[in-house]
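Taking the form predicted alone, here's one chain by itself in structure tokens.
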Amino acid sequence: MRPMIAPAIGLGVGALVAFSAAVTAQAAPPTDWSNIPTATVKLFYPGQGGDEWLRSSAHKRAYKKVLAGDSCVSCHEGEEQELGEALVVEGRLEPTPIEGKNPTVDLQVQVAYDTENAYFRFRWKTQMDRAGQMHNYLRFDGEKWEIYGGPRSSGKVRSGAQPPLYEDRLTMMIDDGSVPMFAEQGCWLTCHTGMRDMTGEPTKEEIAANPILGAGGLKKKDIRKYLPLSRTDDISTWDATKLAEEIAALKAEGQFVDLMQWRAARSAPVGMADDGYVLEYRLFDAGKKPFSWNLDKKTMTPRFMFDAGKVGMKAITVADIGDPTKPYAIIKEENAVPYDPDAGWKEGDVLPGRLLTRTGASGSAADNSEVTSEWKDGLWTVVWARPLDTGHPEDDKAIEDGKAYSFGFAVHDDNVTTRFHFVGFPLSIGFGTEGDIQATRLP
């Protein structure tokens, strides 16, 4: 794919912000992204489409050029909002439409670097007409507290009984060339028949029984994004997983699609985004994430509320949900006090379900600390600042001056989760060689 090339819009890093306090900046992005070239990728709605089914005699004319080892964009360059349009409504990949749903997302991409650090600014357009930031929030109903509102594509949501309330996500997949058919297939690689909201999904039991997915390795309750060659078969079925020490040995080896997500409501409010990996699982890297829950799961009670001291009130209400002068993220140390269940909650009470903190987060999966982001006029725009080598190889794929990487970019919008995002072809960035993006050396 070769992303259009069109002028930057000059929104210079200094009017952004992160949605916390000042957060002191050890990278330097450029002060002015009207000197960065721009390529809009255009991210379209995939469906079903996973790489079991690109495989397939169902994959009409194509699935033969995909065993051969072609490329995606071999047959379909140019074809986003083709395709987009076609799956976004009923069909033999989308069983279950979600009404209203645009086909395709124009995802501005502008990549520069220097001698430490690769800097990506990116700026999308939401189907909402307010910021995406509610994620698994807690409501009291006069007697409990309650996970409140969900996913649209969610059973629940679709009949009425909770509201649609979901996070913005941005994806980006780093691979440096060490995994086979990353750079033709990009995430539909990662894609497959099993995982959730996906066709032929096992139970949570068959899932238990599996020793490197189950009971007896990671704990996982679902299936997510995996390679194929983490899998004993041809197909890449989700159960037929390789031993754990082969898996390590991929791991090693640098076997594996390194994958990181700027999140509106878990990361966006502490300046930061995660770093995780796909290889038998979609994963996160070794340390601490900059979120986990603020719900006591045996108590079914929070576990910090809002400080009223700093902030005004111990919580919101539903009625304030979406409102801009509210706070919508408990961050630790910045707007959190233990939970109080004497503090009078009534009927309608509303606080986050998950627990923010930046000093919290450490190793590798702190890793992109440096992440600003704002919502304004209907458009995302984030600055994401990465170490070209994070010092951890482990978990992390290094970027080095002179080569290109493949990259793939994913959008969630509109509150929603799972397959039901925007995702574009796979592309190639060039950091001091040639790629479908130019990187642009900082001086």
The other form holds:
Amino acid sequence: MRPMIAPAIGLGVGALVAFSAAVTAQAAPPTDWSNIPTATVKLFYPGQGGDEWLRSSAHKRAYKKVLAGDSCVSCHEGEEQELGEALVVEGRLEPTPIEGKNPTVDLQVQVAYDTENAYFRFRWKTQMDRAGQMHNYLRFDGEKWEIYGGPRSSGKVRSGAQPPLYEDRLTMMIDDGSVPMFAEQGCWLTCHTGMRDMTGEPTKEEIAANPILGAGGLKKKDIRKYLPLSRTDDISTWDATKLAEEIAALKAEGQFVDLMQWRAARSAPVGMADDGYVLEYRLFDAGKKPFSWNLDKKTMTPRFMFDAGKVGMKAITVADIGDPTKPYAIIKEENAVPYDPDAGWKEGDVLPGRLLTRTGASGSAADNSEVTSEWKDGLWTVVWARPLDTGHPEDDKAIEDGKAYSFGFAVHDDNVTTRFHFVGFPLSIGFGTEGDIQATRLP
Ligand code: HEC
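Hand over the structure of the form predicted in complex with heme C (HEC); the form predicted alone is what we had up.
Shown next: the complete complex, the earlier chain at its head.
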């Protein structure tokens, strides 16, 4: 049994994680990270420069090489700052910039491993001077509940009708060499025309008609990341999906990218990160992830409210959002009771829009259950233990001693989602072998 690590959590959730009796010296993150080398990976703002643009003649003097599989860094090594500065402002690849946004983020990465886990320690500076530990909320307007807040990119936030409220995130993608060109082109392989906030977004009806993604398949309403190998045409059009049995065969062969996200509001309060993968879509692993909507979309009422007996209040108010002394996460097994419509709700009462659970998370979707995080003095520190082999090869990549893996990192900072993030060129991490970053073997 792996030890559990107490997460950095909000009020009223301190008793959440019990330490396992089976803690052994090996299976725990380094107590002193100062002995583990730190690599600084510069992540930059990518705009709408997705896979199709990179492989089109608009990517002058480069697209033929990109098509041939050359790596981004073969031409752009050390250009992250320049690229970020060019792309974060209005231009051909950014029609709707976010004013004042930073062009890059320096992600400090440390990696260690033992016989059971890989341990990652990430640190980065946030643009906001508080933790981005809030997400959509539910606000009572005197008569009914409404969704309150959203990402900076949304129309209602740009117009000033709603405040910017969206969690910080850290994403890692891993491939073991199964996905052609991931080592060279990384995250960009998964980013396509038609995706949310990219050009050429299809209508809901068009998506519904697609046999894999639509009404008869995954029942999606928008397009998210996918790999070119899940499509039939040369330019990996969102709609040119392979047949269900072909996709299942690719998945069985490990031709997917592992993708997991630490989410400041939706997973960190329960000491977890989510666990997903990218193949024909960005999907969660099998099982139950740690978060769901705290909203009954039929009645448009919250599903749970705070347990006043435990946290001193049934709800917070708009003014409390971002106040570190107020509860910010509603956790089913810890500080929540079912919503009572007759509890005397007042205008301006606020509840988190998402319901978290650690004990209710299960299966492969719950593999990242040892993640601690802290925001202090403008800096996030996330320490993340990932089992080398999760035991779920159907949707995870296993890490073996003696091998190197391709990683892609991204950070969503300052109330944004989708492409408004920072992304790094792919790099290799060697476990017991060479790599751009060499993981430190723990005794
Ligand atoms: C063969 C060299 C080469 C390769 C490989 C290459 N690029 Fe480029 N890239 C260029 C050149 C040259 C330009 C400038 C062309 C232009 O501005 O029209 C450029 C421009 C860009 C721009 C636009 C920057 C701006 O200021 O608007 C982005 C974004 C970009 N590349 C990303 C990538 C990514 C991501 C990859 C890997 C998938 C990649 N490139 C691979 C040579 C390359």
